[in-house]
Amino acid sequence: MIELKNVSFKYELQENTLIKNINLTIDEGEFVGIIGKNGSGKTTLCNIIRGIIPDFIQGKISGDIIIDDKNIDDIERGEMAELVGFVFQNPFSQISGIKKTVFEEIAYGLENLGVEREEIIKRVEDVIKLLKIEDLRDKAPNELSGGQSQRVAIASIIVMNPKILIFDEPTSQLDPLGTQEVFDILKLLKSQNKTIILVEHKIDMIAEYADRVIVLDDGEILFDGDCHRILSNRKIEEHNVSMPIVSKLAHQINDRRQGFFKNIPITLEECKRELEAN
(Lines of atoms letter the chains of each structure in order from A and count residues from 1; the text may use other names and numbers.)
(Lines give C-alpha, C1' and ligand atoms only; values in the text may rest on other atoms or scores of the structure.)
(Ligands and ions follow the chains in the order given, each with its own letter.)
Protein backbone atom coordinates (compact mmCIF):
# COMPACT_ATOMS: atom_id res chain seq x y z
CA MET A 1 0.00 0.00 0.00
CA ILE A 2 2.88 2.39 0.83
CA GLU A 3 6.50 2.18 -0.29
CA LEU A 4 9.27 4.72 0.26
CA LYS A 5 12.56 4.17 -1.54
CA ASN A 6 15.62 6.16 -0.43
CA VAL A 7 13.48 9.15 0.57
CA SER A 8 15.22 12.21 2.02
CA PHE A 9 13.83 15.66 2.75
CA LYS A 10 15.22 19.03 3.81
CA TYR A 11 12.99 21.99 4.61
CA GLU A 12 13.53 25.13 2.61
CA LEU A 13 15.91 27.58 4.35
CA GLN A 14 17.19 24.85 6.70
CA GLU A 15 20.69 23.42 6.46
CA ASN A 16 20.06 20.00 7.97
CA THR A 17 18.31 17.13 6.21
CA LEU A 18 15.38 16.10 8.42
CA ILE A 19 14.40 12.81 6.74
CA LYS A 20 17.42 10.74 5.77
CA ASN A 21 17.33 7.97 3.20
CA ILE A 22 14.15 6.30 4.45
CA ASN A 23 13.24 2.90 3.03
CA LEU A 24 9.85 1.71 4.18
CA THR A 25 7.06 -0.62 3.08
CA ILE A 26 3.62 -0.74 4.71
CA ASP A 27 1.17 -3.44 3.62
CA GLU A 28 -2.56 -3.04 3.17
CA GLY A 29 -4.42 -3.51 6.46
CA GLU A 30 -1.37 -2.97 8.68
CA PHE A 31 -1.64 -0.88 11.83
CA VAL A 32 1.75 0.82 12.21
CA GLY A 33 2.76 2.92 15.19
CA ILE A 34 5.47 5.55 14.64
CA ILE A 35 7.26 6.66 17.77
CA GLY A 36 10.29 8.76 18.63
CA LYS A 37 11.35 11.83 20.57
CA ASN A 38 10.16 15.30 19.59
CA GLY A 39 11.88 16.50 16.43
CA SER A 40 12.72 12.99 15.23
CA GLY A 41 10.80 13.47 11.97
CA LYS A 42 7.52 11.66 12.68
CA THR A 43 5.14 14.36 11.44
CA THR A 44 7.38 15.19 8.48
CA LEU A 45 7.35 11.54 7.42
CA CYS A 46 3.54 11.51 7.62
CA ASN A 47 3.35 14.70 5.56
CA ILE A 48 5.51 13.08 2.89
CA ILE A 49 3.23 10.04 2.72
CA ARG A 50 0.09 12.17 2.40
CA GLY A 51 1.60 14.38 -0.30
CA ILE A 52 1.68 17.66 1.63
CA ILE A 53 5.44 17.65 1.12
CA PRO A 54 6.56 19.13 -1.22
CA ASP A 55 3.25 20.38 -2.72
CA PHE A 56 2.35 22.67 0.18
CA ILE A 57 5.42 22.57 2.43
CA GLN A 58 8.45 23.60 0.44
CA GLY A 59 11.79 21.87 0.55
CA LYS A 60 14.12 19.53 -1.29
CA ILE A 61 12.91 15.95 -1.55
CA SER A 62 14.50 12.94 -3.22
CA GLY A 63 13.61 9.28 -3.64
CA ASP A 64 10.48 7.46 -4.75
CA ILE A 65 7.11 7.49 -2.96
CA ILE A 66 4.65 4.82 -4.08
CA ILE A 67 1.05 4.92 -2.82
CA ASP A 68 -1.34 2.13 -3.82
CA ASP A 69 0.96 1.06 -6.68
CA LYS A 70 1.23 4.58 -8.13
CA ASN A 71 4.06 7.09 -7.91
CA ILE A 72 2.84 9.98 -5.78
CA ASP A 73 3.79 12.42 -8.56
CA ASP A 74 1.18 10.77 -10.79
CA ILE A 75 -1.67 11.04 -8.26
CA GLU A 76 -4.02 14.02 -8.64
CA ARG A 77 -4.72 16.03 -5.50
CA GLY A 78 -8.40 15.13 -5.52
CA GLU A 79 -7.52 11.45 -5.84
CA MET A 80 -4.99 11.82 -3.02
CA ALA A 81 -7.66 13.28 -0.74
CA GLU A 82 -9.77 10.18 -1.29
CA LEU A 83 -6.81 7.79 -0.96
CA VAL A 84 -5.18 9.14 2.22
CA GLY A 85 -7.05 10.58 5.20
CA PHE A 86 -5.27 12.62 7.88
CA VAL A 87 -6.41 13.39 11.43
CA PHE A 88 -4.69 16.32 13.12
CA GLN A 89 -3.25 16.45 16.61
CA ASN A 90 -5.62 19.28 17.52
CA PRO A 91 -9.22 18.39 16.53
CA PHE A 92 -10.22 22.05 16.54
CA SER A 93 -7.78 22.63 13.66
CA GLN A 94 -9.80 20.20 11.55
CA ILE A 95 -13.24 21.71 12.17
CA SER A 96 -14.12 23.96 9.24
CA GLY A 97 -15.84 26.65 11.30
CA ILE A 98 -18.45 27.30 8.61
CA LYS A 99 -20.98 24.52 9.27
CA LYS A 100 -23.85 24.79 11.74
CA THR A 101 -24.21 21.13 12.69
CA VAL A 102 -22.03 18.06 13.12
CA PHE A 103 -23.92 16.37 10.28
CA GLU A 104 -23.01 19.22 7.91
CA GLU A 105 -19.41 19.23 9.16
CA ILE A 106 -18.96 15.55 8.41
CA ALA A 107 -20.47 16.07 4.95
CA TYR A 108 -18.19 18.99 4.08
CA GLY A 109 -15.38 16.98 2.46
CA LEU A 110 -17.77 15.00 0.30
CA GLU A 111 -19.39 18.26 -0.86
CA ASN A 112 -15.97 19.52 -1.96
CA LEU A 113 -15.49 16.36 -4.01
CA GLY A 114 -18.82 16.86 -5.75
CA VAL A 115 -20.46 13.70 -4.44
CA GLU A 116 -24.20 13.45 -5.17
CA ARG A 117 -26.47 14.72 -2.38
CA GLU A 118 -28.23 11.38 -1.78
CA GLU A 119 -24.87 9.60 -1.54
CA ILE A 120 -23.56 12.23 0.91
CA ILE A 121 -26.57 11.79 3.19
CA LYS A 122 -26.25 8.01 3.18
CA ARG A 123 -22.52 8.01 3.86
CA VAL A 124 -22.76 10.58 6.66
CA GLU A 125 -25.61 8.69 8.32
CA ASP A 126 -23.62 5.45 8.09
CA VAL A 127 -20.52 7.01 9.67
CA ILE A 128 -22.51 8.64 12.47
CA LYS A 129 -24.01 5.25 13.29
CA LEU A 130 -20.64 3.48 12.94
CA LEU A 131 -18.92 5.82 15.42
CA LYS A 132 -21.97 5.96 17.71
CA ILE A 133 -22.20 9.75 17.67
CA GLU A 134 -25.94 10.01 17.01
CA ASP A 135 -26.24 12.31 20.04
CA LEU A 136 -23.92 14.83 18.34
CA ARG A 137 -25.71 14.84 14.97
CA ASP A 138 -27.47 18.21 15.32
CA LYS A 139 -25.07 19.93 17.70
CA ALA A 140 -22.94 22.93 16.70
CA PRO A 141 -19.34 21.86 16.03
CA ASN A 142 -17.92 24.78 18.03
CA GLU A 143 -19.78 23.67 21.16
CA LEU A 144 -18.22 20.22 21.40
CA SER A 145 -15.70 18.98 23.96
CA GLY A 146 -12.20 17.93 22.91
CA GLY A 147 -13.13 14.25 22.79
CA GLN A 148 -16.32 14.94 20.88
CA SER A 149 -14.48 17.19 18.42
CA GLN A 150 -11.89 14.50 17.78
CA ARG A 151 -14.57 11.92 17.04
CA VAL A 152 -16.24 14.33 14.61
CA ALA A 153 -12.86 15.08 12.98
CA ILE A 154 -12.27 11.34 12.55
CA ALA A 155 -15.80 10.91 11.17
CA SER A 156 -15.17 13.64 8.59
CA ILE A 157 -12.17 11.64 7.34
CA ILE A 158 -13.73 8.16 7.53
CA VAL A 159 -16.72 9.34 5.50
CA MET A 160 -14.36 9.91 2.56
CA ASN A 161 -13.57 6.17 2.73
CA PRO A 162 -9.79 6.47 2.27
CA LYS A 163 -7.68 3.33 2.03
CA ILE A 164 -4.99 4.86 4.27
CA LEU A 165 -5.58 6.71 7.53
CA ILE A 166 -2.85 8.74 9.24
CA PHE A 167 -3.33 9.91 12.82
CA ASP A 168 -0.82 12.44 14.20
CA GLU A 169 -1.03 12.24 18.00
CA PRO A 170 -4.85 12.26 17.99
CA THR A 171 -5.13 11.79 21.77
CA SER A 172 -2.54 14.34 22.93
CA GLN A 173 -5.20 16.74 24.19
CA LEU A 174 -7.69 14.17 25.43
CA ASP A 175 -8.43 12.72 28.86
CA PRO A 176 -8.26 8.93 29.46
CA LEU A 177 -11.91 8.44 28.45
CA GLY A 178 -11.48 10.43 25.23
CA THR A 179 -8.26 8.53 24.50
CA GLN A 180 -10.00 5.18 24.90
CA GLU A 181 -12.82 6.32 22.59
CA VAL A 182 -10.31 7.20 19.87
CA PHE A 183 -8.52 3.86 20.19
CA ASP A 184 -11.85 2.03 20.06
CA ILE A 185 -12.41 3.75 16.70
CA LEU A 186 -8.93 2.73 15.54
CA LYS A 187 -9.69 -0.87 16.48
CA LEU A 188 -12.90 -0.69 14.47
CA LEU A 189 -11.08 0.72 11.44
CA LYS A 190 -8.47 -2.01 11.67
CA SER A 191 -11.24 -4.61 11.56
CA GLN A 192 -12.30 -3.03 8.24
CA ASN A 193 -8.81 -3.69 6.82
CA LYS A 194 -7.86 -0.01 6.69
CA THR A 195 -4.16 0.78 6.57
CA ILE A 196 -3.44 2.84 9.69
CA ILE A 197 -0.40 4.93 10.57
CA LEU A 198 -0.43 6.31 14.10
CA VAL A 199 2.02 8.80 15.60
CA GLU A 200 1.53 8.57 19.35
CA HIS A 201 3.45 9.10 22.59
CA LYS A 202 1.15 6.88 24.67
CA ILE A 203 3.27 3.76 24.35
CA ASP A 204 0.96 1.54 26.39
CA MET A 205 -1.82 2.17 23.87
CA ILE A 206 0.52 1.51 20.94
CA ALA A 207 1.48 -1.78 22.62
CA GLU A 208 -2.14 -2.84 22.89
CA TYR A 209 -3.35 -1.93 19.42
CA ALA A 210 -0.53 -1.72 16.83
CA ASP A 211 0.78 -4.62 14.72
CA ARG A 212 4.13 -3.04 14.06
CA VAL A 213 6.27 -0.24 15.45
CA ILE A 214 8.77 2.08 13.77
CA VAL A 215 11.18 4.06 15.93
CA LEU A 216 12.51 7.25 14.37
CA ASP A 217 15.47 9.27 15.60
CA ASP A 218 17.10 12.18 13.80
CA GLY A 219 15.17 11.41 10.62
CA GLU A 220 16.28 7.78 10.41
CA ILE A 221 14.55 4.47 11.12
CA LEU A 222 16.37 2.86 14.04
CA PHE A 223 13.95 0.03 14.77
CA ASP A 224 11.18 -1.46 12.64
CA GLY A 225 9.32 -4.65 13.38
CA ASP A 226 6.74 -6.60 15.30
CA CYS A 227 5.21 -4.53 18.10
CA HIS A 228 6.17 -7.00 20.83
CA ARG A 229 9.77 -7.37 19.69
CA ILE A 230 10.40 -3.63 19.46
CA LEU A 231 8.59 -2.41 22.59
CA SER A 232 10.09 -5.07 24.85
CA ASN A 233 13.61 -4.07 23.77
CA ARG A 234 15.41 -1.94 26.35
CA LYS A 235 17.55 -0.38 23.64
CA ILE A 236 14.72 1.92 22.53
CA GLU A 237 15.12 3.84 25.78
CA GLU A 238 18.60 4.86 24.69
CA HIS A 239 16.82 7.03 22.10
CA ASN A 240 14.41 8.75 24.52
CA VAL A 241 11.55 6.37 23.75
CA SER A 242 9.76 4.84 26.73
CA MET A 243 8.88 1.19 26.99
CA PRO A 244 5.40 0.17 28.17
CA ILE A 245 5.13 0.28 31.97
CA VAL A 246 4.52 -3.49 32.09
CA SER A 247 7.73 -4.12 30.15
CA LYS A 248 9.79 -1.90 32.45
CA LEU A 249 8.54 -3.73 35.52
CA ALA A 250 9.13 -7.13 33.91
CA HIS A 251 12.74 -6.21 33.10
CA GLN A 252 13.27 -4.97 36.67
CA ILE A 253 11.94 -8.27 38.04
CA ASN A 254 14.18 -10.24 35.68
CA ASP A 255 17.17 -8.19 36.87
CA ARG A 256 16.52 -9.51 40.39
CA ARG A 257 15.19 -12.95 39.51
CA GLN A 258 16.82 -13.90 36.25
CA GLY A 259 14.50 -15.73 33.88
CA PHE A 260 11.31 -15.07 35.86
CA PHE A 261 9.69 -13.76 32.66
CA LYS A 262 10.61 -15.98 29.73
CA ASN A 263 8.98 -13.43 27.41
CA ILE A 264 8.87 -9.77 28.38
CA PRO A 265 5.20 -8.69 28.21
CA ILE A 266 4.15 -5.37 26.69
CA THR A 267 0.50 -5.37 27.82
CA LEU A 268 -1.34 -6.29 31.01
CA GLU A 269 -3.00 -9.21 29.23
CA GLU A 270 0.40 -10.61 28.18
CA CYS A 271 1.69 -10.12 31.72
CA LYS A 272 -1.26 -12.04 33.11
CA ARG A 273 -0.60 -14.96 30.75
CA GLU A 274 3.09 -15.00 31.66
CA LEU A 275 2.32 -15.03 35.39
CA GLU A 276 -0.21 -17.82 34.96
CA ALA A 277 2.40 -19.82 33.02
CA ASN A 278 4.78 -19.48 35.98
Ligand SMILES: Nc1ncnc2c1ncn2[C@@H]1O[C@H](COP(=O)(O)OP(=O)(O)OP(=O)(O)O)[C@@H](O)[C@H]1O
The other form holds:
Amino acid sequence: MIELKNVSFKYELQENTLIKNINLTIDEGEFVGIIGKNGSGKTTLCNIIRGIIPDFIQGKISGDIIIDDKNIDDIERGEMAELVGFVFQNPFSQISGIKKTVFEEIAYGLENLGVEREEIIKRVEDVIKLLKIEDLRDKAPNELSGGQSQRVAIASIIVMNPKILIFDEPTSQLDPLGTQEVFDILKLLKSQNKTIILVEHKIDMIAEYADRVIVLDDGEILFDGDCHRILSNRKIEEHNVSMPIVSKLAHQINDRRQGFFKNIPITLEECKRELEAN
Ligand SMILES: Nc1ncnc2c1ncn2[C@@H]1O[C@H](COP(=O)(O)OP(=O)(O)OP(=O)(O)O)[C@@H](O)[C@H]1O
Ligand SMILES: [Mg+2]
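Given the form predicted on its own, state the structure of the form predicted together with this ligand.
After this comes the whole thing, all chains and molecules, with the earlier chain placed first.
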Protein backbone atom coordinates (compact mmCIF):
# COMPACT_ATOMS: atom_id res chain seq x y z
CA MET A 1 0.00 0.00 0.00
CA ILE A 2 2.88 2.36 0.84
CA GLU A 3 6.44 1.98 -0.34
CA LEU A 4 9.36 4.32 0.25
CA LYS A 5 12.64 3.63 -1.52
CA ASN A 6 15.77 5.48 -0.48
CA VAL A 7 13.79 8.54 0.53
CA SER A 8 15.74 11.51 1.85
CA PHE A 9 14.53 15.02 2.55
CA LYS A 10 16.03 18.34 3.55
CA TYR A 11 13.91 21.36 4.51
CA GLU A 12 14.52 24.42 2.36
CA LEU A 13 15.87 26.53 5.20
CA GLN A 14 17.78 23.82 7.08
CA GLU A 15 21.37 22.98 6.48
CA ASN A 16 21.22 19.26 7.19
CA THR A 17 19.28 16.48 5.56
CA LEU A 18 16.58 15.50 8.05
CA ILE A 19 15.09 12.30 6.60
CA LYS A 20 17.90 9.99 5.66
CA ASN A 21 17.57 7.20 3.18
CA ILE A 22 14.34 5.67 4.42
CA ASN A 23 13.24 2.33 3.04
CA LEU A 24 9.84 1.20 4.12
CA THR A 25 6.97 -0.98 2.96
CA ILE A 26 3.57 -0.93 4.62
CA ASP A 27 0.98 -3.50 3.54
CA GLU A 28 -2.74 -3.02 3.24
CA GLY A 29 -4.48 -3.43 6.61
CA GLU A 30 -1.34 -2.95 8.69
CA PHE A 31 -1.48 -0.80 11.81
CA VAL A 32 1.92 0.83 12.20
CA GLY A 33 2.96 2.95 15.13
CA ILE A 34 5.68 5.56 14.61
CA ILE A 35 7.59 6.59 17.70
CA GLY A 36 10.74 8.54 18.44
CA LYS A 37 11.84 11.52 20.44
CA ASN A 38 10.80 15.10 19.67
CA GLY A 39 12.24 16.36 16.42
CA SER A 40 13.14 12.89 15.13
CA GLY A 41 11.16 13.47 11.94
CA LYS A 42 7.86 11.68 12.59
CA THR A 43 5.59 14.47 11.35
CA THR A 44 7.91 15.14 8.42
CA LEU A 45 7.70 11.48 7.39
CA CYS A 46 3.89 11.60 7.55
CA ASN A 47 3.86 14.73 5.43
CA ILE A 48 6.04 13.01 2.84
CA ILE A 49 3.65 10.05 2.68
CA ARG A 50 0.58 12.25 2.28
CA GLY A 51 2.27 14.25 -0.43
CA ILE A 52 2.29 17.73 1.09
CA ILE A 53 6.09 17.56 1.07
CA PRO A 54 7.45 18.85 -1.23
CA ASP A 55 4.26 20.40 -2.71
CA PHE A 56 3.30 22.73 0.14
CA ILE A 57 6.32 22.53 2.39
CA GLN A 58 9.45 23.16 0.44
CA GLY A 59 12.71 21.32 0.42
CA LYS A 60 14.79 18.84 -1.48
CA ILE A 61 13.41 15.33 -1.71
CA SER A 62 14.89 12.26 -3.36
CA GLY A 63 13.93 8.61 -3.72
CA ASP A 64 10.68 6.94 -4.77
CA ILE A 65 7.33 7.07 -3.01
CA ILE A 66 4.69 4.62 -4.16
CA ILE A 67 1.17 4.86 -2.79
CA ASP A 68 -1.41 2.23 -3.76
CA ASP A 69 0.80 1.08 -6.66
CA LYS A 70 1.23 4.57 -8.07
CA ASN A 71 4.19 6.89 -7.97
CA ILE A 72 3.19 9.81 -5.77
CA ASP A 73 4.13 12.29 -8.51
CA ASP A 74 1.39 10.81 -10.69
CA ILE A 75 -1.38 11.13 -8.11
CA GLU A 76 -3.58 14.20 -8.48
CA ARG A 77 -4.51 16.22 -5.42
CA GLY A 78 -8.21 15.24 -5.42
CA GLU A 79 -7.30 11.59 -5.82
CA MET A 80 -4.84 11.89 -2.94
CA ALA A 81 -7.53 13.30 -0.65
CA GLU A 82 -9.60 10.18 -1.25
CA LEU A 83 -6.62 7.87 -0.85
CA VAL A 84 -4.93 9.23 2.27
CA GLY A 85 -6.76 10.77 5.23
CA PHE A 86 -4.88 12.77 7.81
CA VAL A 87 -5.87 13.57 11.38
CA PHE A 88 -3.93 16.26 13.21
CA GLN A 89 -2.87 16.75 16.76
CA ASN A 90 -5.12 19.72 17.36
CA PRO A 91 -8.76 18.74 16.80
CA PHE A 92 -9.94 22.34 16.66
CA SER A 93 -7.67 23.24 13.76
CA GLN A 94 -9.46 20.70 11.57
CA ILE A 95 -12.92 22.13 11.94
CA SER A 96 -13.77 24.27 8.90
CA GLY A 97 -15.43 27.02 10.96
CA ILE A 98 -18.02 27.68 8.28
CA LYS A 99 -20.60 25.00 8.99
CA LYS A 100 -23.45 25.28 11.45
CA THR A 101 -23.81 21.68 12.51
CA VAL A 102 -21.64 18.61 12.95
CA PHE A 103 -23.65 16.90 10.23
CA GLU A 104 -22.79 19.64 7.72
CA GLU A 105 -19.19 19.67 8.89
CA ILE A 106 -18.80 15.97 8.15
CA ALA A 107 -20.45 16.47 4.74
CA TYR A 108 -18.11 19.31 3.79
CA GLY A 109 -15.32 17.26 2.17
CA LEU A 110 -17.77 15.28 0.05
CA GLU A 111 -19.46 18.50 -1.09
CA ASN A 112 -16.09 19.77 -2.24
CA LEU A 113 -15.64 16.62 -4.28
CA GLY A 114 -19.01 17.23 -5.92
CA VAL A 115 -20.62 14.06 -4.62
CA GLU A 116 -24.42 13.93 -5.12
CA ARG A 117 -26.65 15.09 -2.28
CA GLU A 118 -28.40 11.77 -1.68
CA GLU A 119 -25.08 9.97 -1.55
CA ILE A 120 -23.62 12.57 0.82
CA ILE A 121 -26.52 12.20 3.25
CA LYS A 122 -26.23 8.44 3.23
CA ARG A 123 -22.48 8.43 3.79
CA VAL A 124 -22.64 11.01 6.57
CA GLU A 125 -25.44 9.10 8.32
CA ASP A 126 -23.41 5.89 8.06
CA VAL A 127 -20.30 7.46 9.56
CA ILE A 128 -22.26 9.06 12.39
CA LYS A 129 -23.69 5.68 13.24
CA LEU A 130 -20.34 3.91 12.88
CA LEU A 131 -18.57 6.30 15.24
CA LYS A 132 -21.57 6.46 17.57
CA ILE A 133 -21.74 10.26 17.51
CA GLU A 134 -25.48 10.57 17.00
CA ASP A 135 -25.64 12.87 20.02
CA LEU A 136 -23.36 15.37 18.28
CA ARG A 137 -25.00 15.54 14.86
CA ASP A 138 -26.99 18.74 15.40
CA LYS A 139 -24.48 20.49 17.63
CA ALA A 140 -22.44 23.49 16.53
CA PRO A 141 -18.90 22.37 15.61
CA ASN A 142 -17.31 25.22 17.57
CA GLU A 143 -19.07 24.23 20.78
CA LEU A 144 -17.58 20.76 21.07
CA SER A 145 -15.09 19.56 23.66
CA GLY A 146 -11.64 18.41 22.56
CA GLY A 147 -12.60 14.74 22.47
CA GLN A 148 -15.84 15.47 20.63
CA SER A 149 -14.04 17.67 18.11
CA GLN A 150 -11.49 14.99 17.45
CA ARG A 151 -14.21 12.41 16.83
CA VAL A 152 -15.92 14.79 14.41
CA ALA A 153 -12.58 15.48 12.71
CA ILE A 154 -12.05 11.75 12.31
CA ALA A 155 -15.61 11.36 11.00
CA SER A 156 -14.96 14.00 8.31
CA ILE A 157 -11.94 12.00 7.18
CA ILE A 158 -13.58 8.57 7.32
CA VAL A 159 -16.56 9.77 5.31
CA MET A 160 -14.17 10.19 2.36
CA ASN A 161 -13.40 6.48 2.68
CA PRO A 162 -9.61 6.69 2.28
CA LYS A 163 -7.61 3.45 2.16
CA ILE A 164 -4.83 4.94 4.26
CA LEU A 165 -5.29 6.88 7.49
CA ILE A 166 -2.50 8.82 9.14
CA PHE A 167 -2.92 10.02 12.70
CA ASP A 168 -0.31 12.42 14.07
CA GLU A 169 -0.61 12.41 17.86
CA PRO A 170 -4.41 12.50 17.69
CA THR A 171 -4.84 12.23 21.44
CA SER A 172 -2.13 14.53 22.74
CA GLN A 173 -4.65 17.20 23.69
CA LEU A 174 -7.31 14.84 24.98
CA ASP A 175 -8.14 13.58 28.45
CA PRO A 176 -8.11 9.81 29.19
CA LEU A 177 -11.75 9.39 28.17
CA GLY A 178 -11.26 11.28 24.88
CA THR A 179 -8.11 9.24 24.26
CA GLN A 180 -9.95 5.97 24.79
CA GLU A 181 -12.73 7.08 22.43
CA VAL A 182 -10.20 7.79 19.70
CA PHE A 183 -8.48 4.43 20.21
CA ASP A 184 -11.83 2.66 20.04
CA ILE A 185 -12.26 4.25 16.62
CA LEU A 186 -8.77 3.17 15.58
CA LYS A 187 -9.63 -0.39 16.52
CA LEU A 188 -12.79 -0.21 14.46
CA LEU A 189 -10.88 1.12 11.45
CA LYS A 190 -8.37 -1.67 11.76
CA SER A 191 -11.19 -4.22 11.70
CA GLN A 192 -12.23 -2.63 8.38
CA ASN A 193 -8.78 -3.41 6.97
CA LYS A 194 -7.71 0.23 6.71
CA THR A 195 -4.01 0.87 6.57
CA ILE A 196 -3.20 2.93 9.63
CA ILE A 197 -0.15 4.97 10.56
CA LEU A 198 -0.20 6.35 14.06
CA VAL A 199 2.37 8.75 15.51
CA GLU A 200 1.93 8.61 19.24
CA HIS A 201 3.93 9.30 22.38
CA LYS A 202 1.55 7.24 24.53
CA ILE A 203 3.60 4.08 24.28
CA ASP A 204 1.13 1.94 26.25
CA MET A 205 -1.50 2.67 23.63
CA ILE A 206 0.87 1.77 20.79
CA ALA A 207 1.66 -1.49 22.60
CA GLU A 208 -2.02 -2.26 22.91
CA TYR A 209 -3.17 -1.41 19.39
CA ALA A 210 -0.36 -1.43 16.80
CA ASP A 211 0.95 -4.57 15.06
CA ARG A 212 4.21 -3.06 14.02
CA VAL A 213 6.30 -0.22 15.28
CA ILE A 214 8.90 2.01 13.65
CA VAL A 215 11.36 3.88 15.84
CA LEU A 216 12.74 7.02 14.24
CA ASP A 217 15.86 8.71 15.48
CA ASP A 218 17.35 11.75 13.83
CA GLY A 219 15.48 11.05 10.59
CA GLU A 220 16.57 7.44 10.34
CA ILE A 221 14.76 4.20 11.01
CA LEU A 222 16.36 2.69 14.07
CA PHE A 223 14.03 -0.25 14.56
CA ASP A 224 11.17 -1.54 12.43
CA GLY A 225 9.19 -4.63 13.19
CA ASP A 226 6.90 -6.56 15.45
CA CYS A 227 5.53 -4.36 18.21
CA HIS A 228 6.17 -6.91 20.92
CA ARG A 229 9.76 -7.61 19.97
CA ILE A 230 10.72 -3.94 19.80
CA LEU A 231 8.81 -2.47 22.75
CA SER A 232 9.87 -5.17 25.20
CA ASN A 233 13.54 -4.50 24.43
CA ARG A 234 15.35 -2.23 26.86
CA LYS A 235 17.49 -0.94 24.02
CA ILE A 236 14.80 1.54 22.95
CA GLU A 237 15.31 3.48 26.16
CA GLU A 238 18.83 4.35 25.03
CA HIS A 239 17.15 6.34 22.28
CA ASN A 240 14.85 8.32 24.54
CA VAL A 241 11.85 6.17 23.77
CA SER A 242 10.16 4.77 26.82
CA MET A 243 9.02 1.19 27.15
CA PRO A 244 5.44 0.33 28.09
CA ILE A 245 4.99 0.57 31.84
CA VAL A 246 4.45 -3.18 32.29
CA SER A 247 7.61 -3.96 30.32
CA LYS A 248 9.63 -1.63 32.53
CA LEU A 249 8.23 -3.24 35.64
CA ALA A 250 8.83 -6.77 34.34
CA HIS A 251 12.47 -5.96 33.56
CA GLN A 252 12.93 -4.50 37.04
CA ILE A 253 11.48 -7.61 38.64
CA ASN A 254 13.71 -9.80 36.48
CA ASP A 255 16.71 -7.77 37.65
CA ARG A 256 15.96 -8.92 41.19
CA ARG A 257 14.53 -12.33 40.50
CA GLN A 258 16.11 -13.61 37.36
CA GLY A 259 13.74 -15.35 34.99
CA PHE A 260 10.57 -14.42 36.87
CA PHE A 261 9.08 -13.17 33.61
CA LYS A 262 9.98 -15.65 30.88
CA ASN A 263 8.48 -13.30 28.30
CA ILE A 264 8.50 -9.58 28.89
CA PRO A 265 4.91 -8.40 28.47
CA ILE A 266 4.01 -5.14 26.71
CA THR A 267 0.34 -4.96 27.67
CA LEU A 268 -1.57 -5.51 30.90
CA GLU A 269 -3.31 -8.48 29.33
CA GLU A 270 0.01 -10.15 28.47
CA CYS A 271 1.29 -9.37 31.96
CA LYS A 272 -1.72 -11.07 33.50
CA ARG A 273 -1.24 -14.17 31.37
CA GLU A 274 2.44 -14.30 32.23
CA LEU A 275 1.69 -14.03 35.95
CA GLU A 276 -0.98 -16.71 35.77
CA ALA A 277 1.46 -19.06 34.06
CA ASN A 278 3.93 -18.58 36.91
N1 LIG B 1 8.67 23.53 7.89
C2 LIG B 1 9.88 23.30 8.43
N3 LIG B 1 10.97 23.98 8.00
C4 LIG B 1 12.19 23.72 8.53
N5 LIG B 1 12.43 22.83 9.50
C6 LIG B 1 11.39 22.11 9.97
C7 LIG B 1 10.06 22.32 9.46
N8 LIG B 1 9.23 21.47 10.13
C9 LIG B 1 10.00 20.79 11.00
N10 LIG B 1 11.29 21.16 10.91
C11 LIG B 1 12.41 20.60 11.68
O12 LIG B 1 12.58 19.23 11.37
C13 LIG B 1 12.88 18.46 12.52
C14 LIG B 1 11.89 17.32 12.66
O15 LIG B 1 10.61 17.83 12.85
P16 LIG B 1 9.30 16.92 12.95
O17 LIG B 1 8.19 17.85 13.21
O18 LIG B 1 9.21 16.05 11.74
O19 LIG B 1 9.64 16.02 14.22
P20 LIG B 1 8.66 15.12 15.12
O21 LIG B 1 9.35 13.82 15.31
O22 LIG B 1 7.29 15.09 14.54
O23 LIG B 1 8.66 15.90 16.50
P24 LIG B 1 7.51 16.03 17.65
O25 LIG B 1 7.58 14.77 18.45
O26 LIG B 1 7.95 17.21 18.44
O27 LIG B 1 6.19 16.22 16.98
C28 LIG B 1 12.87 19.43 13.69
O29 LIG B 1 14.18 19.76 13.99
C30 LIG B 1 12.09 20.62 13.19
O31 LIG B 1 12.56 21.81 13.77
MG1 LIG C 1 5.41 15.75 15.20
